[in-house]
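Below you'll find only one chain, the form predicted alone, shown as C-alpha coordinates.
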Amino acid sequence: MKPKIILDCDPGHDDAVAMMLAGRTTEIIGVTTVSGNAPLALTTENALLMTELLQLDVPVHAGASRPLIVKPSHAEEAHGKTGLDGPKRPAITREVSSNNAVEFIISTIREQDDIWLVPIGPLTNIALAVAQAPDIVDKVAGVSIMGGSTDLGNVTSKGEFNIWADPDAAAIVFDAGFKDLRMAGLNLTHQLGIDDEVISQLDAIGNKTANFIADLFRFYLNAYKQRTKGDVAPLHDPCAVLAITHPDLIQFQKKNVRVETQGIHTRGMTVIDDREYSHESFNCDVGYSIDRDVSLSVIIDAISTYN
(Lines of atoms letter the chains of each structure in order from A and count residues from 1; the text may use other names and numbers.)
(Lines give C-alpha, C1' and ligand atoms only; values in the text may rest on other atoms or scores of the structure.)
(Ligands and ions follow the chains in the order given, each with its own letter.)
Protein backbone atom coordinates (compact mmCIF):
# COMPACT_ATOMS: atom_id res chain seq x y z
CA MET A 1 0.00 0.00 0.00
CA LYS A 2 1.12 3.55 -0.70
CA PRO A 3 2.08 5.53 2.40
CA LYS A 4 -0.41 8.21 3.45
CA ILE A 5 1.18 11.65 3.75
CA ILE A 6 0.51 15.27 4.52
CA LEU A 7 2.87 17.27 2.30
CA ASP A 8 3.88 20.48 4.07
CA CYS A 9 5.55 22.73 1.51
CA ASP A 10 6.60 26.16 0.26
CA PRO A 11 6.66 25.74 -3.57
CA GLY A 12 9.47 26.28 -4.83
CA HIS A 13 10.73 24.44 -7.92
CA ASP A 14 11.87 21.33 -6.10
CA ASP A 15 8.67 21.33 -4.00
CA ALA A 16 6.71 21.13 -7.25
CA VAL A 17 8.68 18.03 -8.28
CA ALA A 18 8.23 16.51 -4.83
CA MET A 19 4.46 17.01 -5.15
CA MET A 20 4.49 15.43 -8.59
CA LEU A 21 6.45 12.44 -7.27
CA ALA A 22 4.22 12.10 -4.21
CA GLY A 23 1.14 12.18 -6.42
CA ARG A 24 2.20 8.87 -7.97
CA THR A 25 4.02 7.13 -5.12
CA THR A 26 1.98 8.11 -2.04
CA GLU A 27 -1.60 8.79 -1.01
CA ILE A 28 -1.61 12.54 -0.38
CA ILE A 29 -4.19 13.25 2.31
CA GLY A 30 -3.61 16.97 2.08
CA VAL A 31 -1.16 19.71 1.16
CA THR A 32 -0.31 22.41 3.68
CA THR A 33 1.61 25.55 2.85
CA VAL A 34 4.05 27.72 4.75
CA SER A 35 6.03 30.89 4.18
CA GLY A 36 9.47 29.99 2.91
CA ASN A 37 10.80 30.05 -0.64
CA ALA A 38 8.22 32.80 -1.22
CA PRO A 39 5.62 34.57 0.94
CA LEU A 40 2.62 32.47 2.01
CA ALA A 41 0.22 33.92 -0.56
CA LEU A 42 2.54 32.79 -3.35
CA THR A 43 3.46 29.38 -1.91
CA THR A 44 -0.26 28.67 -1.46
CA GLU A 45 -1.05 29.82 -5.00
CA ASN A 46 1.78 27.63 -6.28
CA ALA A 47 0.45 24.61 -4.38
CA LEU A 48 -2.99 25.17 -5.93
CA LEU A 49 -1.37 25.57 -9.35
CA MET A 50 0.48 22.28 -9.03
CA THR A 51 -2.46 20.26 -7.73
CA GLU A 52 -4.53 21.58 -10.62
CA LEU A 53 -1.81 20.98 -13.24
CA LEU A 54 -1.28 17.44 -11.96
CA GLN A 55 -5.02 16.84 -11.52
CA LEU A 56 -4.49 15.76 -7.92
CA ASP A 57 -7.76 15.66 -6.00
CA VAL A 58 -6.31 16.80 -2.69
CA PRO A 59 -7.15 19.75 -0.42
CA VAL A 60 -4.73 22.63 0.07
CA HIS A 61 -4.63 24.34 3.48
CA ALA A 62 -2.74 27.60 3.97
CA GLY A 63 -0.56 27.75 7.06
CA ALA A 64 1.93 29.96 8.84
CA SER A 65 2.68 33.29 7.19
CA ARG A 66 5.87 33.90 9.17
CA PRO A 67 8.40 32.07 11.37
CA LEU A 68 7.83 31.67 15.11
CA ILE A 69 10.35 34.33 16.18
CA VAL A 70 12.81 35.43 13.48
CA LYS A 71 11.92 37.73 10.61
CA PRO A 72 10.56 36.13 7.41
CA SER A 73 13.12 35.35 4.71
CA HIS A 74 12.58 34.10 1.17
CA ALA A 75 14.63 32.62 -1.66
CA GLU A 76 13.86 34.77 -4.70
CA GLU A 77 17.41 34.31 -5.99
CA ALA A 78 16.74 30.59 -6.45
CA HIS A 79 13.02 30.47 -7.27
CA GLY A 80 12.21 33.89 -8.73
CA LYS A 81 9.57 36.41 -7.70
CA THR A 82 6.68 33.92 -7.85
CA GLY A 83 8.50 30.97 -6.32
CA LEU A 84 7.89 29.05 -9.56
CA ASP A 85 9.46 31.30 -12.17
CA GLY A 86 10.20 29.82 -15.58
CA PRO A 87 7.11 28.26 -17.17
CA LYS A 88 4.05 30.14 -18.33
CA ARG A 89 1.69 30.02 -15.36
CA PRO A 90 -1.62 28.34 -16.17
CA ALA A 91 -4.88 29.75 -14.88
CA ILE A 92 -5.83 28.57 -11.40
CA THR A 93 -9.47 27.78 -10.65
CA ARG A 94 -8.97 25.95 -7.33
CA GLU A 95 -9.24 27.56 -3.92
CA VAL A 96 -7.85 26.68 -0.52
CA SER A 97 -9.88 24.38 1.68
CA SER A 98 -8.93 26.40 4.76
CA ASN A 99 -6.49 28.93 6.14
CA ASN A 100 -5.69 26.76 9.15
CA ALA A 101 -3.12 24.19 8.13
CA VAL A 102 -2.18 23.49 11.74
CA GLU A 103 -5.74 22.52 12.65
CA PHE A 104 -5.90 20.29 9.57
CA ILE A 105 -2.64 18.55 10.52
CA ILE A 106 -3.80 17.94 14.09
CA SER A 107 -7.30 16.72 13.24
CA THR A 108 -6.11 14.47 10.40
CA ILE A 109 -3.47 12.76 12.53
CA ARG A 110 -5.96 12.27 15.36
CA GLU A 111 -8.60 10.84 13.03
CA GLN A 112 -6.42 8.62 10.82
CA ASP A 113 -3.70 6.09 11.51
CA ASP A 114 -0.35 5.76 9.77
CA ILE A 115 -0.05 9.33 8.51
CA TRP A 116 3.43 10.52 7.52
CA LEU A 117 4.30 14.20 7.78
CA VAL A 118 6.56 15.29 4.93
CA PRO A 119 7.70 18.87 5.59
CA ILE A 120 9.84 20.20 2.76
CA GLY A 121 9.86 23.85 3.78
CA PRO A 122 10.44 25.68 7.08
CA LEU A 123 9.01 23.66 9.97
CA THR A 124 6.67 26.33 11.35
CA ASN A 125 3.39 24.46 10.77
CA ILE A 126 4.73 21.23 12.23
CA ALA A 127 6.12 22.98 15.31
CA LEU A 128 2.83 24.77 15.93
CA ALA A 129 0.94 21.49 15.59
CA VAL A 130 3.27 19.77 18.07
CA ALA A 131 2.98 22.66 20.53
CA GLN A 132 -0.82 22.70 20.35
CA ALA A 133 -1.32 18.93 20.28
CA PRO A 134 1.63 17.00 21.75
CA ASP A 135 -0.35 13.75 21.40
CA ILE A 136 0.23 13.71 17.65
CA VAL A 137 3.93 12.96 18.20
CA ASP A 138 3.11 9.38 19.18
CA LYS A 139 0.26 9.06 16.66
CA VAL A 140 2.06 9.76 13.37
CA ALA A 141 3.80 7.03 11.40
CA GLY A 142 6.81 9.31 11.09
CA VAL A 143 8.23 12.57 9.81
CA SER A 144 10.44 12.92 6.74
CA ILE A 145 12.15 16.30 6.54
CA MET A 146 14.05 18.04 3.80
CA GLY A 147 16.33 20.30 5.75
CA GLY A 148 19.61 20.69 7.53
CA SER A 149 23.00 19.30 6.65
CA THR A 150 25.78 17.21 8.12
CA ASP A 151 28.33 19.74 6.91
CA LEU A 152 27.84 22.84 4.74
CA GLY A 153 24.87 25.19 4.60
CA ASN A 154 23.48 27.14 1.66
CA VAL A 155 22.34 30.38 3.29
CA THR A 156 25.31 30.62 5.61
CA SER A 157 28.34 28.36 5.98
CA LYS A 158 26.36 26.10 8.35
CA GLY A 159 22.71 27.05 7.86
CA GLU A 160 20.45 25.28 5.34
CA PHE A 161 17.51 27.45 4.24
CA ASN A 162 14.55 25.50 5.65
CA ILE A 163 16.11 25.20 9.10
CA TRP A 164 17.71 28.66 9.04
CA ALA A 165 14.41 30.29 8.01
CA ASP A 166 12.73 29.12 11.24
CA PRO A 167 15.32 27.60 13.56
CA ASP A 168 13.06 27.78 16.60
CA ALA A 169 10.41 25.68 14.86
CA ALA A 170 13.07 23.21 13.72
CA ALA A 171 14.36 22.85 17.29
CA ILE A 172 10.84 22.00 18.49
CA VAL A 173 10.44 19.33 15.81
CA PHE A 174 13.82 17.68 16.32
CA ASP A 175 13.32 17.67 20.09
CA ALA A 176 9.70 16.43 19.97
CA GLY A 177 10.49 12.73 20.25
CA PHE A 178 9.03 11.40 17.00
CA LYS A 179 9.59 7.65 16.83
CA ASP A 180 10.65 7.87 13.17
CA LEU A 181 12.28 11.13 12.07
CA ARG A 182 14.19 11.12 8.79
CA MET A 183 16.39 13.95 7.57
CA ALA A 184 17.34 14.62 3.96
CA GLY A 185 19.92 17.35 4.33
CA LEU A 186 22.09 19.18 1.83
CA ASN A 187 24.84 16.57 2.12
CA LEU A 188 22.31 14.10 0.64
CA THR A 189 20.27 16.29 -1.70
CA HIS A 190 23.33 17.63 -3.52
CA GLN A 191 23.89 14.08 -4.73
CA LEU A 192 20.56 14.19 -6.60
CA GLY A 193 21.50 16.80 -9.17
CA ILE A 194 19.72 17.83 -12.37
CA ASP A 195 21.52 19.09 -15.45
CA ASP A 196 20.88 19.85 -19.12
CA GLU A 197 20.70 16.12 -19.89
CA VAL A 198 17.80 15.67 -17.47
CA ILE A 199 15.98 18.59 -19.09
CA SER A 200 16.48 16.94 -22.49
CA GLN A 201 14.92 13.74 -21.13
CA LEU A 202 11.88 15.70 -19.99
CA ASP A 203 11.61 17.44 -23.36
CA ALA A 204 11.57 14.02 -25.00
CA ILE A 205 8.60 12.90 -22.88
CA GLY A 206 6.60 15.78 -24.28
CA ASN A 207 3.48 15.70 -22.08
CA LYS A 208 2.14 18.86 -20.43
CA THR A 209 3.60 18.03 -17.03
CA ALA A 210 7.03 17.15 -18.42
CA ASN A 211 7.10 20.37 -20.44
CA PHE A 212 6.16 22.41 -17.36
CA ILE A 213 8.81 20.78 -15.18
CA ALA A 214 11.42 21.10 -17.94
CA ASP A 215 10.75 24.85 -17.98
CA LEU A 216 10.97 24.92 -14.19
CA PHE A 217 14.32 23.16 -14.38
CA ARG A 218 15.64 25.54 -17.03
CA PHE A 219 15.03 28.53 -14.75
CA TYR A 220 16.19 26.71 -11.62
CA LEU A 221 19.37 25.36 -13.20
CA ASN A 222 20.26 28.73 -14.73
CA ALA A 223 19.70 30.50 -11.40
CA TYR A 224 21.90 27.92 -9.69
CA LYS A 225 24.65 28.31 -12.29
CA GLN A 226 24.64 32.08 -11.81
CA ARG A 227 24.83 31.80 -8.02
CA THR A 228 27.37 29.00 -7.69
CA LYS A 229 29.08 28.61 -11.09
CA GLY A 230 28.13 24.92 -10.94
CA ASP A 231 26.62 22.91 -13.80
CA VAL A 232 24.36 20.67 -11.69
CA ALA A 233 21.51 21.92 -9.49
CA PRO A 234 20.46 19.87 -6.45
CA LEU A 235 16.91 18.53 -6.40
CA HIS A 236 16.32 18.80 -2.68
CA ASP A 237 12.70 18.15 -1.79
CA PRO A 238 11.94 14.91 -3.67
CA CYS A 239 14.53 13.27 -1.39
CA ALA A 240 12.12 13.57 1.55
CA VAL A 241 9.47 11.72 -0.46
CA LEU A 242 11.92 9.05 -1.60
CA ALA A 243 12.99 8.56 2.01
CA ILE A 244 9.51 7.09 2.61
CA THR A 245 8.63 5.53 -0.73
CA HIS A 246 12.08 4.20 -1.72
CA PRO A 247 14.13 4.07 1.50
CA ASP A 248 16.34 1.39 -0.05
CA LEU A 249 17.83 4.10 -2.30
CA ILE A 250 19.11 6.08 0.68
CA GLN A 251 21.67 5.10 3.29
CA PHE A 252 20.71 6.36 6.74
CA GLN A 253 22.59 6.51 10.01
CA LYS A 254 20.96 6.95 13.41
CA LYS A 255 22.21 10.14 15.04
CA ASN A 256 21.42 12.67 17.70
CA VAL A 257 20.59 15.95 15.96
CA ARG A 258 20.00 19.32 17.62
CA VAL A 259 19.30 22.70 16.06
CA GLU A 260 21.28 25.85 16.84
CA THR A 261 18.76 28.69 17.15
CA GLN A 262 20.80 31.73 18.14
CA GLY A 263 24.41 31.40 17.01
CA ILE A 264 25.71 34.52 15.30
CA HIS A 265 27.45 32.39 12.67
CA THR A 266 25.62 29.09 13.19
CA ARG A 267 21.89 29.92 13.30
CA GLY A 268 19.99 27.04 11.73
CA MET A 269 22.87 24.59 11.97
CA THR A 270 21.82 20.98 12.49
CA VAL A 271 24.38 19.77 15.00
CA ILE A 272 25.11 16.08 14.42
CA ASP A 273 26.61 14.19 17.35
CA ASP A 274 29.20 11.88 15.77
CA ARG A 275 30.99 10.96 19.00
CA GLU A 276 31.36 7.22 19.47
CA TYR A 277 31.19 7.66 23.23
CA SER A 278 28.21 10.03 23.29
CA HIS A 279 25.42 9.30 25.75
CA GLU A 280 22.91 11.36 23.79
CA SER A 281 19.94 9.34 22.51
CA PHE A 282 19.34 8.91 18.79
CA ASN A 283 16.45 11.08 17.60
CA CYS A 284 16.92 11.06 13.82
CA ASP A 285 17.78 8.86 10.86
CA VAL A 286 20.15 11.08 8.87
CA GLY A 287 20.53 10.42 5.15
CA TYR A 288 24.13 10.20 3.97
CA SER A 289 24.00 8.85 0.41
CA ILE A 290 21.42 8.33 -2.34
CA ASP A 291 21.43 6.37 -5.59
CA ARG A 292 21.22 9.29 -7.98
CA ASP A 293 20.60 7.40 -11.21
CA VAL A 294 17.83 5.16 -9.89
CA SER A 295 16.23 8.07 -8.01
CA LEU A 296 16.14 10.20 -11.16
CA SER A 297 14.64 7.29 -13.06
CA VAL A 298 11.87 7.04 -10.46
CA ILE A 299 11.17 10.76 -10.79
CA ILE A 300 11.24 10.82 -14.60
CA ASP A 301 9.08 7.70 -14.81
CA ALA A 302 6.53 9.36 -12.54
CA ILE A 303 6.51 12.50 -14.71
CA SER A 304 5.84 10.38 -17.79
CA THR A 305 2.59 9.03 -16.27
CA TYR A 306 0.93 12.46 -16.14
CA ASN A 307 -0.91 14.22 -18.95
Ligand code: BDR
The other form holds:
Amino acid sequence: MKPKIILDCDPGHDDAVAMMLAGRTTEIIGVTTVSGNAPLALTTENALLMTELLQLDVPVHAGASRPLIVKPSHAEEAHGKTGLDGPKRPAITREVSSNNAVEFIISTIREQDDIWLVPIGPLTNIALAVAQAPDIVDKVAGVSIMGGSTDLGNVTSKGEFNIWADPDAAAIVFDAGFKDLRMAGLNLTHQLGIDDEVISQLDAIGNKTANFIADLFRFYLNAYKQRTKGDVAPLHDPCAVLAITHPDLIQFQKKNVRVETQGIHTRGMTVIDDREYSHESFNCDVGYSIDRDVSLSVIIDAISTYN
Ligand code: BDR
Ligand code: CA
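Rather than the form predicted alone that you just supplied, could I have the structure of the form predicted together with the ligand?
Every chain and every other molecule in the complex is listed next, the one we just looked at coming first.
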Protein backbone atom coordinates (compact mmCIF):
# COMPACT_ATOMS: atom_id res chain seq x y z
CA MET A 1 0.00 0.00 0.00
CA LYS A 2 1.42 3.37 -1.02
CA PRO A 3 1.20 6.09 1.64
CA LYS A 4 -1.39 8.79 0.94
CA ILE A 5 0.25 12.20 1.06
CA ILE A 6 -0.33 15.91 0.74
CA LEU A 7 2.87 17.35 -0.72
CA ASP A 8 3.30 20.89 0.64
CA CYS A 9 5.98 22.49 -1.49
CA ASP A 10 7.71 25.58 -2.92
CA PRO A 11 9.19 24.32 -6.22
CA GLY A 12 12.21 24.65 -6.32
CA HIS A 13 14.48 22.19 -8.15
CA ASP A 14 14.57 19.58 -5.40
CA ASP A 15 10.82 20.01 -4.75
CA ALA A 16 10.24 19.12 -8.40
CA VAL A 17 12.25 15.92 -7.98
CA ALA A 18 10.39 15.12 -4.76
CA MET A 19 7.10 15.46 -6.64
CA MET A 20 8.37 13.18 -9.40
CA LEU A 21 9.42 10.58 -6.83
CA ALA A 22 6.17 10.88 -4.87
CA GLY A 23 4.22 10.47 -8.11
CA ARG A 24 5.45 6.88 -8.30
CA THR A 25 6.02 5.88 -4.68
CA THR A 26 3.02 7.48 -2.95
CA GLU A 27 -0.61 8.30 -3.63
CA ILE A 28 -0.57 12.09 -3.88
CA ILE A 29 -3.97 13.33 -2.67
CA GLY A 30 -3.04 16.93 -3.36
CA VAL A 31 -0.21 19.36 -3.82
CA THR A 32 -0.24 22.57 -1.78
CA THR A 33 2.06 25.49 -2.40
CA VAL A 34 3.70 28.08 -0.19
CA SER A 35 5.92 31.11 -0.52
CA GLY A 36 9.52 29.97 -0.19
CA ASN A 37 12.15 29.43 -2.84
CA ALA A 38 10.21 31.97 -4.92
CA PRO A 39 7.08 34.06 -4.34
CA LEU A 40 3.81 32.11 -4.12
CA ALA A 41 2.65 32.92 -7.67
CA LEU A 42 5.81 31.29 -9.04
CA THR A 43 5.94 28.29 -6.72
CA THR A 44 2.30 27.62 -7.62
CA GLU A 45 2.97 27.98 -11.34
CA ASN A 46 5.96 25.65 -10.95
CA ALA A 47 3.84 23.07 -9.13
CA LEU A 48 1.27 23.19 -11.95
CA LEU A 49 4.08 22.90 -14.49
CA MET A 50 5.44 19.79 -12.78
CA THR A 51 2.05 18.05 -12.41
CA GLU A 52 1.50 18.68 -16.11
CA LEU A 53 4.96 17.54 -17.20
CA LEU A 54 4.65 14.40 -15.08
CA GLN A 55 1.01 13.90 -16.11
CA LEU A 56 -0.02 13.53 -12.50
CA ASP A 57 -3.75 13.87 -12.06
CA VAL A 58 -3.65 15.70 -8.72
CA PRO A 59 -5.14 19.01 -7.57
CA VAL A 60 -2.85 21.93 -6.78
CA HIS A 61 -4.01 24.34 -4.06
CA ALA A 62 -2.20 27.62 -3.51
CA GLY A 63 -1.44 28.50 0.09
CA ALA A 64 0.29 31.13 2.16
CA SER A 65 1.85 34.05 0.32
CA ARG A 66 3.97 35.11 3.27
CA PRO A 67 5.36 33.79 6.56
CA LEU A 68 3.40 34.20 9.81
CA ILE A 69 5.49 37.02 11.26
CA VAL A 70 8.89 37.52 9.60
CA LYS A 71 9.35 39.17 6.22
CA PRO A 72 9.21 36.92 3.13
CA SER A 73 12.58 35.63 1.86
CA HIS A 74 13.33 33.64 -1.27
CA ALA A 75 16.23 31.54 -2.54
CA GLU A 76 17.00 32.98 -5.95
CA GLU A 77 20.70 32.18 -5.59
CA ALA A 78 19.89 28.44 -5.50
CA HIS A 79 16.82 28.20 -7.76
CA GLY A 80 16.98 31.28 -10.02
CA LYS A 81 14.37 33.98 -10.57
CA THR A 82 11.55 31.60 -11.51
CA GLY A 83 12.31 29.09 -8.75
CA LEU A 84 12.87 26.48 -11.47
CA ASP A 85 15.52 28.06 -13.68
CA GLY A 86 17.36 25.87 -16.17
CA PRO A 87 15.07 23.90 -18.47
CA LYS A 88 12.99 25.47 -21.21
CA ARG A 89 9.57 26.12 -19.61
CA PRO A 90 6.74 24.24 -21.32
CA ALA A 91 3.39 26.03 -21.68
CA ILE A 92 1.10 25.37 -18.70
CA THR A 93 -2.57 24.68 -19.31
CA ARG A 94 -3.51 23.55 -15.81
CA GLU A 95 -5.04 25.80 -13.16
CA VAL A 96 -5.18 25.76 -9.39
CA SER A 97 -8.09 23.95 -7.76
CA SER A 98 -8.28 26.63 -5.06
CA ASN A 99 -6.37 29.40 -3.38
CA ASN A 100 -7.03 27.91 0.02
CA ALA A 101 -4.44 25.23 0.68
CA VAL A 102 -5.00 25.44 4.43
CA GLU A 103 -8.68 24.59 4.08
CA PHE A 104 -7.79 21.74 1.70
CA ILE A 105 -5.30 20.33 4.22
CA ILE A 106 -7.81 20.51 7.07
CA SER A 107 -10.76 19.03 5.18
CA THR A 108 -8.70 16.25 3.60
CA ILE A 109 -7.31 15.14 6.96
CA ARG A 110 -10.76 15.26 8.54
CA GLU A 111 -12.34 13.29 5.69
CA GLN A 112 -9.66 10.66 5.06
CA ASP A 113 -7.69 8.38 7.33
CA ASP A 114 -3.95 7.82 7.13
CA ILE A 115 -2.95 11.03 5.38
CA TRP A 116 0.73 11.98 5.60
CA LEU A 117 1.78 15.59 5.38
CA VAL A 118 5.05 16.04 3.52
CA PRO A 119 6.13 19.67 3.87
CA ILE A 120 9.23 20.47 1.84
CA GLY A 121 9.06 24.26 2.03
CA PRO A 122 8.51 26.75 4.86
CA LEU A 123 5.93 25.38 7.30
CA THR A 124 3.41 28.26 7.06
CA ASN A 125 0.50 26.26 5.61
CA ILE A 126 0.91 23.42 8.09
CA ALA A 127 1.12 25.79 11.05
CA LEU A 128 -2.00 27.66 9.92
CA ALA A 129 -3.85 24.35 9.54
CA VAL A 130 -2.80 23.25 13.04
CA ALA A 131 -3.78 26.62 14.54
CA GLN A 132 -7.19 26.62 12.84
CA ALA A 133 -7.98 22.93 13.36
CA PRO A 134 -5.99 21.40 16.25
CA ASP A 135 -8.00 18.15 15.82
CA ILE A 136 -5.95 17.29 12.71
CA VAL A 137 -2.85 16.70 14.85
CA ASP A 138 -4.21 13.40 16.19
CA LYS A 139 -5.96 12.48 12.95
CA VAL A 140 -3.03 12.66 10.55
CA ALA A 141 -0.78 9.60 10.05
CA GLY A 142 2.32 11.73 10.41
CA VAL A 143 4.41 14.57 9.13
CA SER A 144 7.65 14.12 7.20
CA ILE A 145 9.56 17.38 6.96
CA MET A 146 12.53 18.49 4.93
CA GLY A 147 13.99 21.13 7.16
CA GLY A 148 16.40 21.97 9.93
CA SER A 149 19.74 20.42 10.68
CA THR A 150 21.58 18.66 13.46
CA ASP A 151 24.61 20.82 12.79
CA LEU A 152 25.15 23.42 10.05
CA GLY A 153 22.57 25.68 8.46
CA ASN A 154 22.57 27.01 4.92
CA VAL A 155 21.08 30.52 5.23
CA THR A 156 23.05 31.24 8.39
CA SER A 157 25.49 29.07 10.29
CA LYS A 158 22.59 27.45 12.19
CA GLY A 159 19.53 28.31 10.12
CA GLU A 160 18.26 26.01 7.36
CA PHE A 161 16.10 27.79 4.74
CA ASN A 162 12.68 26.14 5.33
CA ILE A 163 12.81 26.64 9.09
CA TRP A 164 14.60 30.01 8.95
CA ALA A 165 12.12 31.41 6.38
CA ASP A 166 9.20 30.95 8.79
CA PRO A 167 10.55 30.03 12.23
CA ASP A 168 7.27 30.82 14.00
CA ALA A 169 5.42 28.35 11.79
CA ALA A 170 8.10 25.72 12.31
CA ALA A 171 7.88 26.15 16.08
CA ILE A 172 4.13 25.54 15.96
CA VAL A 173 4.63 22.35 13.95
CA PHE A 174 7.43 20.92 16.12
CA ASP A 175 5.46 21.75 19.29
CA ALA A 176 2.11 20.45 18.01
CA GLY A 177 2.43 16.91 19.37
CA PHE A 178 2.25 14.86 16.16
CA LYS A 179 2.54 11.15 16.94
CA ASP A 180 4.96 10.64 14.04
CA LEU A 181 7.13 13.60 13.06
CA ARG A 182 10.17 12.88 10.87
CA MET A 183 12.91 15.36 10.10
CA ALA A 184 15.18 15.18 7.08
CA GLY A 185 17.60 17.99 7.87
CA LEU A 186 20.66 19.26 6.04
CA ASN A 187 22.91 16.81 7.91
CA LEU A 188 20.96 14.05 6.12
CA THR A 189 20.23 15.67 2.76
CA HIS A 190 23.91 16.50 2.17
CA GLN A 191 24.51 12.74 2.07
CA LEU A 192 22.18 12.48 -0.94
CA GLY A 193 24.18 14.53 -3.40
CA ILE A 194 23.95 14.90 -7.17
CA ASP A 195 26.96 15.48 -9.38
CA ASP A 196 27.93 15.40 -13.06
CA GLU A 197 27.78 11.61 -13.07
CA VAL A 198 24.12 11.61 -12.00
CA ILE A 199 23.36 14.12 -14.77
CA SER A 200 25.03 11.77 -17.31
CA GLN A 201 22.82 8.92 -16.05
CA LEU A 202 19.74 11.06 -16.69
CA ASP A 203 21.00 12.04 -20.14
CA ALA A 204 21.31 8.34 -20.91
CA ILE A 205 17.64 7.70 -20.00
CA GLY A 206 16.60 10.36 -22.51
CA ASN A 207 12.83 10.55 -21.84
CA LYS A 208 11.16 13.98 -21.54
CA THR A 209 11.12 13.88 -17.74
CA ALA A 210 14.76 12.77 -17.49
CA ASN A 211 15.82 15.53 -19.89
CA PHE A 212 13.88 18.12 -17.89
CA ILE A 213 15.36 16.98 -14.59
CA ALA A 214 18.87 16.82 -16.11
CA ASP A 215 18.47 20.48 -17.12
CA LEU A 216 17.20 21.30 -13.64
CA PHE A 217 20.24 19.57 -12.15
CA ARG A 218 22.67 21.39 -14.47
CA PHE A 219 21.40 24.77 -13.24
CA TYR A 220 21.15 23.68 -9.60
CA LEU A 221 24.60 22.05 -9.47
CA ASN A 222 26.22 25.01 -11.17
CA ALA A 223 24.56 27.47 -8.78
CA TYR A 224 25.65 25.31 -5.86
CA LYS A 225 29.24 25.13 -7.13
CA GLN A 226 29.40 28.90 -7.47
CA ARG A 227 27.93 29.47 -4.03
CA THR A 228 29.85 26.91 -2.03
CA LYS A 229 32.73 25.61 -4.17
CA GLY A 230 31.35 22.08 -3.61
CA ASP A 231 31.11 19.58 -6.51
CA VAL A 232 28.15 17.63 -5.14
CA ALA A 233 24.83 19.41 -4.56
CA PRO A 234 22.42 18.14 -1.88
CA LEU A 235 19.10 16.78 -3.12
CA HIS A 236 17.15 17.87 -0.06
CA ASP A 237 13.42 17.42 -0.61
CA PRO A 238 13.23 13.83 -1.94
CA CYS A 239 14.61 12.75 1.45
CA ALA A 240 11.30 13.69 3.11
CA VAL A 241 9.47 11.41 0.66
CA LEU A 242 11.97 8.57 1.14
CA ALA A 243 11.56 8.93 4.91
CA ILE A 244 8.05 7.49 4.58
CA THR A 245 8.32 5.36 1.43
CA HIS A 246 11.74 3.83 2.14
CA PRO A 247 12.34 4.36 5.86
CA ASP A 248 14.80 1.45 5.89
CA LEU A 249 17.24 3.57 3.88
CA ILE A 250 17.46 6.14 6.67
CA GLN A 251 18.74 5.75 10.23
CA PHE A 252 16.61 7.81 12.61
CA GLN A 253 17.04 8.67 16.27
CA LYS A 254 14.26 9.84 18.55
CA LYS A 255 15.00 13.33 19.85
CA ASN A 256 13.45 16.36 21.44
CA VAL A 257 13.64 19.12 18.81
CA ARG A 258 12.61 22.74 19.34
CA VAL A 259 12.85 25.70 16.99
CA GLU A 260 14.64 28.92 17.89
CA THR A 261 12.40 31.82 16.88
CA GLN A 262 14.06 34.68 18.75
CA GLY A 263 17.79 34.17 18.47
CA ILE A 264 19.89 37.01 17.11
CA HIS A 265 22.37 34.56 15.57
CA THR A 266 20.31 31.40 15.74
CA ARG A 267 16.93 32.23 14.16
CA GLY A 268 15.45 29.06 12.70
CA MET A 269 17.89 26.71 14.41
CA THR A 270 16.48 23.28 15.17
CA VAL A 271 17.68 22.84 18.74
CA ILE A 272 18.20 19.13 19.38
CA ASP A 273 18.47 17.89 22.93
CA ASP A 274 21.32 15.35 22.84
CA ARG A 275 21.66 15.04 26.61
CA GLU A 276 21.43 11.42 27.69
CA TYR A 277 19.91 12.43 31.03
CA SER A 278 17.39 14.84 29.53
CA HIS A 279 13.79 14.65 30.73
CA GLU A 280 12.46 16.42 27.65
CA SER A 281 10.05 14.16 25.77
CA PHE A 282 10.90 12.94 22.26
CA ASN A 283 8.82 14.72 19.62
CA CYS A 284 10.72 13.85 16.46
CA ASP A 285 12.52 11.09 14.57
CA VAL A 286 15.62 12.82 13.27
CA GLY A 287 17.38 11.35 10.24
CA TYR A 288 21.12 10.91 10.69
CA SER A 289 22.27 8.81 7.74
CA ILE A 290 20.89 7.73 4.40
CA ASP A 291 22.00 5.10 1.88
CA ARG A 292 22.97 7.35 -1.05
CA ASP A 293 23.44 4.68 -3.71
CA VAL A 294 20.14 2.90 -3.13
CA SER A 295 18.27 6.20 -2.69
CA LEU A 296 19.65 7.53 -5.97
CA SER A 297 18.73 4.34 -7.79
CA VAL A 298 15.16 4.60 -6.43
CA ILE A 299 15.00 8.17 -7.78
CA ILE A 300 16.54 7.33 -11.15
CA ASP A 301 14.31 4.25 -11.55
CA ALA A 302 11.29 6.46 -10.87
CA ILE A 303 12.40 8.99 -13.50
CA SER A 304 12.76 6.25 -16.10
CA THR A 305 9.09 5.24 -15.67
CA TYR A 306 7.80 8.61 -16.91
CA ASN A 307 7.38 9.78 -20.50
C1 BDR B 1 15.42 23.61 1.42
O2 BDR B 1 15.34 24.97 0.97
C3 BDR B 1 14.97 25.02 -0.39
O4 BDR B 1 15.82 25.87 -1.09
C5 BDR B 1 14.97 23.61 -0.91
O6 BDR B 1 13.92 23.42 -1.82
C7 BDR B 1 14.81 22.76 0.33
O8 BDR B 1 13.45 22.52 0.61
C9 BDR B 1 16.85 23.29 1.76
O10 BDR B 1 17.34 24.14 2.75
CA1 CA C 1 11.69 23.03 -0.98
